[in-house]
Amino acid sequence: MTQVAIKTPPTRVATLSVECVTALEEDDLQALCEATNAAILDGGGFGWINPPGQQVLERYFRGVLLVPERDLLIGRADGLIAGSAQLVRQPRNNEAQAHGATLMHSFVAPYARGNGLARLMMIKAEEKARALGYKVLNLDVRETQQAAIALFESLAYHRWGEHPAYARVKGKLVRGFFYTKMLK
């Protein structure tokens, strides 16, 4: 587990950590669902526009833990789950693209933003991908997620394309941006 203490305004220090989990205690599952709901309500992506409800989220995250090609990373601020990301590997029958992994469904709840947790989650995801032998990490994001875009670009992700009708949010089509990073 990677941990780092980062000073947040004005004088509070948040203890941040990121870990890859294979199981979730009930309290952690509840905190993860709460953080997910908050991120969805704030327009933080994740695919949902409206929170799907507690039971749906619980089933979703329990299902993520069962998929062999997915690693669930959770980010904590002061011990409380405040974000997550998924590192997704290609299925075994896709040998041609087996050198690359995809980062999906990365978010930090709005009440935990601004303290470096998203950056730490990205660094941990890259470390995990490298440890698994991946040479490339790919991701995509809505154009409306400016903080995420700034983070990806600050971490040397290269924008290689865009999709003009990537998502539909509140009746409006939103562009999506595609990024990649060569892992050394």
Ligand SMILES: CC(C)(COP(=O)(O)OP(=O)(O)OC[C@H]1O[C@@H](n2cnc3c(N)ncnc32)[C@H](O)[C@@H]1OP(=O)(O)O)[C@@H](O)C(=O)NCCC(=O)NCCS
Second form
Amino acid sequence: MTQVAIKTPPTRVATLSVECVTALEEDDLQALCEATNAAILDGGGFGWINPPGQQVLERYFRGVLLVPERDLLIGRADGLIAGSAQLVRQPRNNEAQAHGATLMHSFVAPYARGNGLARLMMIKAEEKARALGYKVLNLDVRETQQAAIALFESLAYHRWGEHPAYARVKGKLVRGFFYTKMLK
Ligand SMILES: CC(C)(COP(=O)(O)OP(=O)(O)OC[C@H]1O[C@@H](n2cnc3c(N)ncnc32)[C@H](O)[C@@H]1OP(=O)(O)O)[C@@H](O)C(=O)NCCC(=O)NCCS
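Let me have the form predicted together with this ligand next, following on from the form predicted on its own.
Full complex below, order starting with the chain above.
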């Protein structure tokens, strides 16, 4: 089945919230998968190039909740899940880098963008990382994700490196940028 991205103008939302979850109700899981699907269709930087389908996404997020090294943050716009991010720790053997966590797979569904949800998710992710004792937060992004780059740089993330063949999208290599921030 061919899936088509439906572009809608930004919707104004009244309330935003972000929480770190260890379980998801069925309707929340559905909303998270729909948001993810919409972000992938939009070219969203979530690793997937083609939407894998609802069942795969459901299994994926159920799996994320089981991984001890991952914390799943979800962002809600007017109560509905519209974005997420993952805070990822080093495996236990990596004591030398145990002071750092990586923020991965952050996105907001196209229909909820422009309302400040991604900024709130970043702030909450940093708070969570600090609360867990991390001193450094790392992240990386395709050079084509201009909105995300603007967001990270506005939050004082320092670009320390580039990868010339970071991703391959529709047969084309895309550069990637690596960022870090010392958590005070
Ligand atoms: C990047 C992304 C998460 C931003 O989500 P959002 O909820 O619309 O962002 P916010 O409304 O919180 O805006 C936060 C900041 O992002 C930047 N930003 C957001 N949209 C932008 C745009 N269209 N152009 C340039 N900068 C933009 C701005 O710095 C903005 O701050 P400001 O409002 O003070 O100007 C969203 O566009 C997205 O999911 N993109 C695809 C996935 C992705 O790139 N993920 C990150 C790397 S994995």
